[in-house]
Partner chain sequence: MKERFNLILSGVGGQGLITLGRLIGRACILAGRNVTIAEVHGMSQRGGSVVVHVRIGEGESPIIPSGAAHHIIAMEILEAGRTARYANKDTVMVVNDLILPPPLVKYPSREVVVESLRSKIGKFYLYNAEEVSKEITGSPISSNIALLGFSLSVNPLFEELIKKADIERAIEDMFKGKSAELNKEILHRSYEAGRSRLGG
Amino acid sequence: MHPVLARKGETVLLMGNEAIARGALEAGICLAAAYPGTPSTEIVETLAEVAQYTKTYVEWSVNEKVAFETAYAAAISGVRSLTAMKHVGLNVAADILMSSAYAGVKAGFVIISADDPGHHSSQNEQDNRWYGFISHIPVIEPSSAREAYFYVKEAFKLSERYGHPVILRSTTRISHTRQPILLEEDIPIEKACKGSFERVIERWVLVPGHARKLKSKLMEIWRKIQMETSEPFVKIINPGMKTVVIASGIAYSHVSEVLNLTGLDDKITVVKVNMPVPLPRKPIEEVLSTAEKVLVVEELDPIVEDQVKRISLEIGSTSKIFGKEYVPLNDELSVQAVYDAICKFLGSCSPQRWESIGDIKTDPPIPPRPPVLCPGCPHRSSYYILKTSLNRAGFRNVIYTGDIGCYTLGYQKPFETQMTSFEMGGAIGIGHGLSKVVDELVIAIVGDSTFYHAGIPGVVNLVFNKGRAIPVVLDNSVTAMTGHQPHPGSGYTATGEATAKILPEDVLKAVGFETYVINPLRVKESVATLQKALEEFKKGKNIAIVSRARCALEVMRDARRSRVVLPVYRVDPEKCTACQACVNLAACPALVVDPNTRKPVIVEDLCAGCGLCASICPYKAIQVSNTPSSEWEKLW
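Let me have that sequence as a structure, single chain, the form predicted alone.
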């Protein structure tokens, strides 16, 4: 049984994202919709795994905006719902986010924003608590995985109390940390999963006349939330001290650990903040009435610090308030960073009761390992085929615009086929714009999931406005980078049900492209196809390319399960001249160079049998070394 389905009173070890899913199920959600993105993915992935047992509708939507709209529609019909996304995903859903605050909800509606301080897997580390201010939607911030379980339920209660959406902000460290969690309630068997839409035009149709009235109501709700909320969203520990530390979210966990380690637990008032936006006012006024100096500790931007300073100014407090003078503005906080901040704030440092283990040294030293495409990744072959075809067709100084996905790694040598990467679906729009102002050919490379997410409007615009970029869709039939979630081209839903399969080439043909589909495992055949396509482009036609082969990780997993033997390649040292063409052009991790002979060797345990290195070798020195199953290629 999935641990998320355990009964009340049991203690289960859950990841923060699983804890959020369990809390939402206890709160009685009937619908969840999301687009996968680290560090948020496991929330809806977990809900999908248990959907049939919990009677919950779960979907992977084509992007965060659609996911938000799907979940919000349930909430305005009286059905509790949840949507989840990584921090940059909320940018995609920002339009409907703003409007949802005006119209409100009829049932609990929680938006999970999983932020990524430290850029572990993101293009930026934006602090999404700001979205609470500009949308006037409260932001709740747990300080641990255990609290994530508790506060998602509190978020649903708050949402229903005020008929208002609520943002729950997690961060990578909370989303991916595991903690034992004592389950407080059972998942309800009976839930209100049937909605009823009331045709209240003045509420749901945001024309200016209606929106003006709703804005006044929105501000009234905002003020009530600020003035009426206290515990459990703010807790004062050791009240009445002259020295105060205010900490929000996971920063509280670091503060608590530092005070415990330094023996300062009972000498400082600590204000634990779990709703940084809007900061509940009365508890802060109470603390400021006796405090002489205050340190605000929070990750990334001074969201709480600015509010504390404003409240202090408005009530005439003489407390000295510090924050980002001592607390880093960038990156994740750590116990050491918080210790250093508290040490400077107090003006005296207690002896550290812990000692860093320092850098781990090995002999020989571990070489730096930049991220690379996996062995057998079809993107590697696609890039080789693309560049070879363009070269043979006479195109020089080609500009490659790129996107977000595994294939972004194509920016590295030897491929250098990703020269921009800004946001989901951006490759095509940027490519179109460049094609209007430069003379060089522009190739816009996008993944399949990204194509459905935000690429389709770009290709429509490209044709409509007569751009001359060539879209290339790298189709591996799943959202590979986040863990192989299905998308509209997969043919199955989040819960594994068979569904319509919408192929990229059909969409591209429908909007006006002459579309060429290649199999990157067949290198020579694909090069010939693309040369033909490029000749058509020279004649003025709109062409698009779809390169289709499954993710190598899925293929290798399925091969093990089905006992299908994939080809494995080896280098014949007698034929090899050590020209290094395979190493320099394929850059496959399965290819290593023998330091004695300077000849490449294939690590057979890593080889996925894609055959790109054999296609590249000018001396036919790379050959299949085993007897593969006759139908191995079908796995791709």
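Take the two forms, find the largest set of C-alpha atoms that superpose within 1.5 Å, and that set is the rigid core. Residue numbers count along the first chain shown, from 1. What you see is a predicted model, and the numbers here were worked out from it, not measured in a lab. Residues that one form lacks are left out of the comparison. What changes on going to the form predicted in complex with its partner chain:
- Under a 2 Å criterion for C-alpha shift, the lone consecutive stretch of 3+ residues that differs between the two forms after core superposition lies at 350-368.
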Given for the second form:
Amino acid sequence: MHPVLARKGETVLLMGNEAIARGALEAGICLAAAYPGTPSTEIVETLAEVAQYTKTYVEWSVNEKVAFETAYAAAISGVRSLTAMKHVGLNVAADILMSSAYAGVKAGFVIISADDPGHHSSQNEQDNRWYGFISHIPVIEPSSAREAYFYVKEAFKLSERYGHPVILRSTTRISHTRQPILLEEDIPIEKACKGSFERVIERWVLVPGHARKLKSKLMEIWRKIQMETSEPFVKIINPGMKTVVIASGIAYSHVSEVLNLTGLDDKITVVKVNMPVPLPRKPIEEVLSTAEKVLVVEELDPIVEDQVKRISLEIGSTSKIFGKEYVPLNDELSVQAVYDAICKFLGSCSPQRWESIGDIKTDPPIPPRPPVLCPGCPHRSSYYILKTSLNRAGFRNVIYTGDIGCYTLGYQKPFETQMTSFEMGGAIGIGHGLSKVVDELVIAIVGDSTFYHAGIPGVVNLVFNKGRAIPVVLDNSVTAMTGHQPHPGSGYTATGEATAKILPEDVLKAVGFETYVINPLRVKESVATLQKALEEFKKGKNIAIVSRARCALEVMRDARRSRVVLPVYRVDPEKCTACQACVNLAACPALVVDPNTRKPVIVEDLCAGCGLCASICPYKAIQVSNTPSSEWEKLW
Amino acid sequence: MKERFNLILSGVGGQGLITLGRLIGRACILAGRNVTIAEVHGMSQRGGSVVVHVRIGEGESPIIPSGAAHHIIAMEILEAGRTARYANKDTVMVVNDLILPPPLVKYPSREVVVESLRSKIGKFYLYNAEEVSKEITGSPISSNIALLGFSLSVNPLFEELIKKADIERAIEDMFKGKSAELNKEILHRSYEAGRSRLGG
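Now show me the form predicted in complex with its partner chain, since the one above was the form predicted alone.
Time for the whole complex; same chain goes first.
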């Protein structure tokens, strides 16, 4: 049984995202919709895994905006719902976010924004608490994975109390931390899953006349939330001291550990903030009335700090308020960073509390291990095929625009086939724009999931506005990077039901492209096809390419389960001349160079049998070393 | 709050570090210990550096400061070198005798990294976990459990918090039938290997 389904009173080890899923189920949600994105993915992934037991409708939508709309529609009809996305995903859904605050909800509605301080897997580390201000939607921020479970339930209560959407801001360090969680309640068996839509035109139709009235109501709700909320959203620990530390979200956990280790916990008032936007007014006024100096500790932007300073000014407090003078504005906080900040604020602690042996020095130094395309990844072959055929067709200095996904790793040597990567679907728009202003050929590379997410409007525009970029869809039939969630080309839904399979080539053809589909496992055949396609492009046709083979991780998993033997390649040291063409052109992690002979060796446990290295080798020194099952290729 | 027991797990994506973290977490629950397990990894599923921070005891902050680790389990030699900064002079370090170089780069040899670590860390152990895993299961997939078994027997501070029996029960919870039996055997064999290493 999935640990998320355990009974009340049990202690289960849950990651923050699973804890959020469990809390939402306890709160009685009946619908969840999301687009996968690290670090948010496991929230809806978990809900999908247990959907049939909890009788919850769960979907992977084509993008965050659609996911938001789907979940919001349930909430305005009286069905509790949730949508989840990574921080940048909320940018995609920002339009409906703003409107949802005006119209409000009829049942609890929580938007989870999983932010990524430290850029672990994102193009930026934006602080999504700002969205609370521009939309006038309160933002709840848990301090740990365990608290995420508790606060998602509080978020639903808050949402229902005010008939208003609520944002729960998690961060990577909360979403991807596991803790034992004592389950306080069972998942309700009876819950409202049938909504009824009330035809209240002046609420749901935001024409200016209606919106003006709704905005006044929104301002009233906003003011009430500020004035009426305190515990559990703000808690004052050890009140009445002259020195105060105010900490929001996970920063509180670091502060608590630092004060404990330094033995300062009974000398300082700590204000634990779990609703940074809007900051509950009364508890802060109370603290400022006696404080002499205050340090605000929070991750990224000075959201709480600015509000504290403003409240202080308004009530005429004489407290000295510090924050970003001592606490970094970028990157994740940690015990170490908070220790340093508190020491500087108090002007007293020894700088070296943890005596590290330091980094070890070796010659050559330990190399960084940047993320690489997996062994057997079909994108590796696609890039090789693309570059080879463009070269043979006489295209020089090709510009490759790129997108978000595993294949972004094509920016690395030896491929260098992703020269831009801004946002989902961006490859095509950027490619189109560049094709209008440069002489070189522009190749716009997008993944399959990204194509559905935001690429389709781009390809429509490309044809409509006569751009000359060539769209290439790298199709592994799944949203691979976030852990294999289905999308409209997969043929099944979040809960595994069979459904329509919408192929990128059909969309591209409908839009007006002559579309060529290649199998990247067949290198020679694919190069020939692309050369033909490029000739058509030279004649002025709109061409598009779809390169299709399944994600190697899925193929290897299926091979293991169905006991299909995949080919394993081996380098024949007799034939190998140590030219290293395979290593330099494929950059496969399964190819390791023997430091003595300089000849590559294939790590058998890693080889997925794609055969790219064998087709590159000019000396035919790489060959299949086992007897693969006859039907192995069908798995790809 | 007493200082928590800080355990670093490091290696390469795909080696089973996340599973190892979950297994230790489960064992902590069975042993009645509080625990916080933070998974720190980049964007790719495979091939990147992965560090899991396991903090046993009361407290919520997930990340271990540099120099504050009581124990480090490294599943690969270059990653062991990279996580040296979490070690202090009293840290116990158990390293899998395996080197997986990233593609297209120069890298130091196994001996250079091992010697450098050995010279700075008093309690440094190199253990061939792949060998025992392959011998019992036919694949290197359970090397993570072998390193855990070995670690437990060479670090009394660690064993004080969770017992071998807690890990056995956690294995039974997380694996089924034959796989649970084989993993328990790996745990036992590696635990004994640690014992004899201490003795010798």
